[in-house]
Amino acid sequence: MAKVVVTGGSGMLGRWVVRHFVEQGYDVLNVDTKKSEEQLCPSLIVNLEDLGETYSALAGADAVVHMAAIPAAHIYPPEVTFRNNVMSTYNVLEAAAGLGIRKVVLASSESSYGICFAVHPFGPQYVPMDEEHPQLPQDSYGLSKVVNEKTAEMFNRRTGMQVVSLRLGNVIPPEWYSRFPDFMNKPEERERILWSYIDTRDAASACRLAVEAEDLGAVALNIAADDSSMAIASRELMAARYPEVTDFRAPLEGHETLLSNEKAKQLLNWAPKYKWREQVNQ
């Protein structure tokens, strides 16, 4: 049985990585600074900006799913948040390579792109925006997930590891479904993330199929569903939100995702199974 550490496995989406990998038979130990709600597995207590702590939690893994993260911008200091983020994902890559484990995933995101929390408002240079799209991030929450994913390249080159970063769209779990009726005809809401979401079910097999996958180097992948959060034809949020953009990569004649996905379905053999629209009346 290969075993897997989830750092932040005590988190929102970090409980439902730990619980995937369980239900598909990994040996799991969940590292985070508090314990989880659900036993579903081994805890321990760790400061993954400590490097020595990082090595003795990872001892003995053969994977590793980096969660752990001050999730958003504006919840600490800015510096904070970079150190944070930044020096814990060093750490987990040092600790990994001079335990020679061979494989580690990070929970990149959508912020690194930069509309999200930026301080002078843009929008996407084209849509749907794929892996290729410029990362402008203007504020330390995306800067270090470009600075981490950066950081994963350089493990790469000197190590070989494979580590895959998951750029994750909004992260919604199955209880959340019930707010959607709230926004979902108002295209002024959620356009800073261009009303993407991913259902943590999904994004716990990407995770999955991460580890399982091979030679994939270090690489990144957006993390969403494949349509968007909203009742509006993705044409019309664009046009009500972003007039300005006139690249269309795909025909968008209906509710599809503005932040592509095919990359992630190619490399991982991975596909979003949740929809909103399946759980709402709208």
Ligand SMILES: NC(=O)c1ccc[n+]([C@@H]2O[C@H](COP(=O)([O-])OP(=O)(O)OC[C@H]3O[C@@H](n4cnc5c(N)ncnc54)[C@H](O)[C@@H]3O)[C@@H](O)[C@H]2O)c1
Given for the second form:
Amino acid sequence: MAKVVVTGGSGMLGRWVVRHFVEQGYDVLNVDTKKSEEQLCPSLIVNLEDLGETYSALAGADAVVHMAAIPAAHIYPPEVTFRNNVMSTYNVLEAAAGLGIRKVVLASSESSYGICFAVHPFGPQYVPMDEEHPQLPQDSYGLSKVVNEKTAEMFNRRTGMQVVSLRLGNVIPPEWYSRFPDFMNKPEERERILWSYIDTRDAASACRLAVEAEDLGAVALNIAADDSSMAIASRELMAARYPEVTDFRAPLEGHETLLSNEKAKQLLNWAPKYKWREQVNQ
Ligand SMILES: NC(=O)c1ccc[n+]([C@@H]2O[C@H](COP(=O)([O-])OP(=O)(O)OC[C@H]3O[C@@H](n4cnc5c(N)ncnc54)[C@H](O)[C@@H]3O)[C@@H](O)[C@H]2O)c1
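Having seen the form predicted on its own, can you show the form predicted together with the ligand?
The next block holds the full complex; its first chain is the one shown before.
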């Protein structure tokens, strides 16, 4: 049975990733600074900012799914966020390289495009926004994700290990769908994430498919649901909040996602299954 280390497995998304890999028959170890509320697999308390601890935690793994991070700007002082996210990712990749682990998945973010936490607000250059869109962060969280993707490319060049960075949209566990009616008709509420979302279960399946894929090198993939999180059609959202954007690269006739998930579908053979609008009365 293949052994997967999930970092951040005590966190909001990580616990769903742990659950998914356990259900799929993997031997899973959760590595986190805090204990998990669920005991679905063995856990180790580790600070990934320490390379020695990271080596011990990853020894014997066939793959690493690195979810651990400070997951947004403005939670900690900016340099703390940068140091934690960048050093923990460097250490995971350095230890994986040293231990001969050939596959790593990283949690990147749509925040790496910079719109989310911009001090000087700006909009997308075009929609749906794909992986070719410039990453222009003005904050240390977004920058940490850009740096981590570069670190992944460096280790791929050095060792050939496959590193798939998943640029996740706003992650939503199923119990949060009941909150959608509060904002689904207010375009101003989620404009900075282009109204994107991804169900924790679909994010977890993307992680597994990224571990099981072969020969991807170092690649970054947007991970978003097929639809937006809003009751308003996508073209109307754009007209309301980003009227200056004229470059539409898809027909956008309904509620389609404005964070393109096409590349992940192609390279991972992945498809999101869960839609909030099938579970909430509008
Ligand atoms: N939540 C979202 O909407 C969202 C969107 C895009 C990307 N992401 C990314 O997804 C990942 C998971 O996010 P989340 O929302 O579940 O966050 P979370 O805070 O719920 O979970 C992160 C976990 O990482 C652990 N951690 C942090 N630093 C650590 C370190 N140095 N060593 C060991 N463990 C450490 C924390 O203890 C926590 O349990 C993060 O990388 C985040 O940046 C999240």
